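The form predicted alone is given below as one chain in structure tokens.
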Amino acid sequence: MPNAAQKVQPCIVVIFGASGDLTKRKLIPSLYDLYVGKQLPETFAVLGVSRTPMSDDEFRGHLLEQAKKFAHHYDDKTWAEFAPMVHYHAGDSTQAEAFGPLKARIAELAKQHRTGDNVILYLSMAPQLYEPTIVNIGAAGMVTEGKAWCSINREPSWQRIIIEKPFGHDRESAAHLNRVLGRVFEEESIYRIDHYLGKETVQNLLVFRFANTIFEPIWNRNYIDHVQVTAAETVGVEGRGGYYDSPSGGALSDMIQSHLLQVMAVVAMEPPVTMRADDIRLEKTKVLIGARDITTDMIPKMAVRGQYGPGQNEGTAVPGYRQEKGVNPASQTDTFAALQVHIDTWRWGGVPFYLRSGKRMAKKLTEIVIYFKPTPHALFREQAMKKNGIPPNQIVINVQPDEGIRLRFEGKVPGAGMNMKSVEMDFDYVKQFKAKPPEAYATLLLDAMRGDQTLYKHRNEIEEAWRIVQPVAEHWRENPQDDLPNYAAGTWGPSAADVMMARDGRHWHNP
């Protein structure tokens, strides 16, 4: 796992697609927070690259309002110190001729800020631009990968690349992109980002499982009935209708493939030999390899798609997906998806994992719920025969927004008779540690500077995740669903998802 004491070497972060929302809302606020926390190297610079003509000062002004809004620790004084490290260069990274001036600008800034030859290249752009940009980076000779010495500290220099999702739109395109990257970068220099893995509570899950002997012995098919992973959003597509209607869009590809299968892998992985990145990613990959293929005949029982129609969001009327800007009025895109996954391993055989994600849901939350099996012998029959019976024991891991872990079990109500009631033990991250969890992007950017890939995806994880969801995505594309939209905005999704759970005698955990 990331080591806080690990030295962060001088470097320049080059952001391709720097005029986009991700740079304003996440990357620059995260880098600024790292600066405020004195976690950046002493010599450091940021260079934004995009086609839009802009001066350095214009770019800084473009970033300021979002920094005030999204940075955790903004103040005018530290921004005035940080802003001179941020620069801008106008250029089209898909054109080979743009890289001569870009290399010259990077060299100029390296000399100005005394950063040496270490560079992080961050692709924050439309996915169709990844390949030409990577090819041009290689052709321009920007990657030395330890073959040259850093002019500042006389250590081998490095160049690392961070790639945003979507990483391909199916298994074949993901494998092709991995090959493109492999021709320019070594695997240890490739950082496939998943901001869910940067969330503090997901990382805390590793500690929860592997540092506590009271949980690991029961973390298996003998005691666990099923697992639910939910990522629900109250917002709609927020002007990204064009992307969401693309082959990479939709809840199944955009969320379950990209994020929730990764969270599932952390829940289900075997204890790694060490906490090094390679050992942790190997165990996650084994989980995904163990996930059962979903055949066409299984899809109706194991997968549900939905699309939101008009409804209410916090008391305000909101349009349906098909009325959003840039969306096809007859769109079949899934804004909700639920998927049942079986992991055919010794630990998890027979334990279903239910994954769901949706937009315009009743509440914003990301959570993991572990449902335990009932006791093998019902001693408390009278309680069991009541309307709701004895609720199963639960561990609820809140990833966001209220980070923490909650354990639910049964206790006796004081007084005469054997009356029982569910009680909860609650670990609240903020209350316990008197600290707000860092922005996931801040954690991940710092790890990339340290050269720690623990919280980044390996190429095999990406390709196996696509293998799991691709049969469902293809089936949905080939078989339009007549009843879309099939859930109102502000609800918990289509009734078909409830039916899928009820068929197995279970129900969703809807707080």
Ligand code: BG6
The other form holds:
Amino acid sequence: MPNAAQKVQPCIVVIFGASGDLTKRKLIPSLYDLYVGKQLPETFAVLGVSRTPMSDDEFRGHLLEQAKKFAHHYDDKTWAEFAPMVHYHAGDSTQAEAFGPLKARIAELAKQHRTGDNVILYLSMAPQLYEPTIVNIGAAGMVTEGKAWCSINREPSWQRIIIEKPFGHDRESAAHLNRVLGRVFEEESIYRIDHYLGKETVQNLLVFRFANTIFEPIWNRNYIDHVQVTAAETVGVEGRGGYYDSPSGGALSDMIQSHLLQVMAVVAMEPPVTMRADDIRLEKTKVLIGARDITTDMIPKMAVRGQYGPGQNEGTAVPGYRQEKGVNPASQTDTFAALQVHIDTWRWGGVPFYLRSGKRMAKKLTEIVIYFKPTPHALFREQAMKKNGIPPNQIVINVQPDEGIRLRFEGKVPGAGMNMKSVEMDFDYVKQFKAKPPEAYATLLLDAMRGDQTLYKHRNEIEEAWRIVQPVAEHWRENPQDDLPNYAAGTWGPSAADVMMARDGRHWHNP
Ligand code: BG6
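Give me the form predicted in complex with the named molecule now, not the form predicted alone.
Below, the chain from earlier opens the complete complex, with every other chain and molecule after it.
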């Protein structure tokens, strides 16, 4: 598990796909914030690699605007100290010939910045470019298995690779990518990123569950009725129509296959034997293995797809998905997906997990809601009749925004009679710790520099996650749905998702 005291060794972070959005919006602002927090190694450099010709200065200029917007602690003076560590190299990483000059550039920077031979290779590019890039990295001899490479020093060195999602578009393509990676890198050098694992509240789940005695005894089928995980966004596809309207796009593949199944795995995992990365990842993998196959006949009951039509976003009229740039005007892509997952294990038998995610929804919010079972004996029957039933106890874990945890239970209304009302105990992350949670990418980049894989996914987790969603994704592709778009932008998604819940006698938690 991340250990703040662990020393970070000097290194260079090489970002492939550096002219893309992620570099500007997340990677550079996060590295800059780490610099502000004095968490970067003493000697450090970043090298952006893309095809577009650019000088170092032009690249820095291209990053500045977004750094001002997205870094948590921007100021001109500190940026002026940080920027000289950032460099740029134009090259096409799908071409083997590009790697001679690239290696020479890395060696030159390693000398200039005294970073030694430690390198993080960050693939932040179109997913079809992953394989040729990995093959070329291997063929160019950039992975030295601990031996010195740039010949700057003779210390044992490391080369690690971070790979962005989408990691494959189904189980077979993910397994193939894992094999390609495995021919070049050891598993301990492969960092498959899922930025939800870097979110402070998701990590806090481990502490909440395993550092406290009061929750774990009730964290099972005897007390829990069902669990909901919602990741709702108010944004549309934000100029990413081309990617989103492809086989690895859509809410099911883009969000549920990765982020939501990971959150579910953390909620549902058994206590790990130790806090070591492999022990934690093994327990998460076991949850995913336990998820029941969704057979074709079950899909209409267990999965709902939606697509937004024109509507409102925070008071402004916005177009429908099919009118977005780069999207097929007859697109069948799901901008909303809801999925019911059953984990066939001793702990979770009979407890459904309902996962849903959508774009252009009513509110930006990611939350986990644990619904508890009713009391075994209804002592307050009369009051329950008045209130239309006693609401179940709930633990609401706000992943973002307003990070925190709320426990909802029944309390007695003061005064005569035994009237009751739902009340809340509230833990607010910002109020309690007087700090804004760090950006997930900053946490994860630092972990990769420290060699800590806890918050990165093991190959088996990714392949299992594809196994869970793949039958649904394929069924949807093969069977167009006539009523799309089926929800207006700015709402909580299609009514079919409410019907799915109502069929089970439940309803979504829509704050
Ligand atoms: C990304 C998805 O992984 O996560 C995007 O590809 C989505 O489509 C984003 O918008 C959501 O992340 P966050 O941190 O804003 O919830």
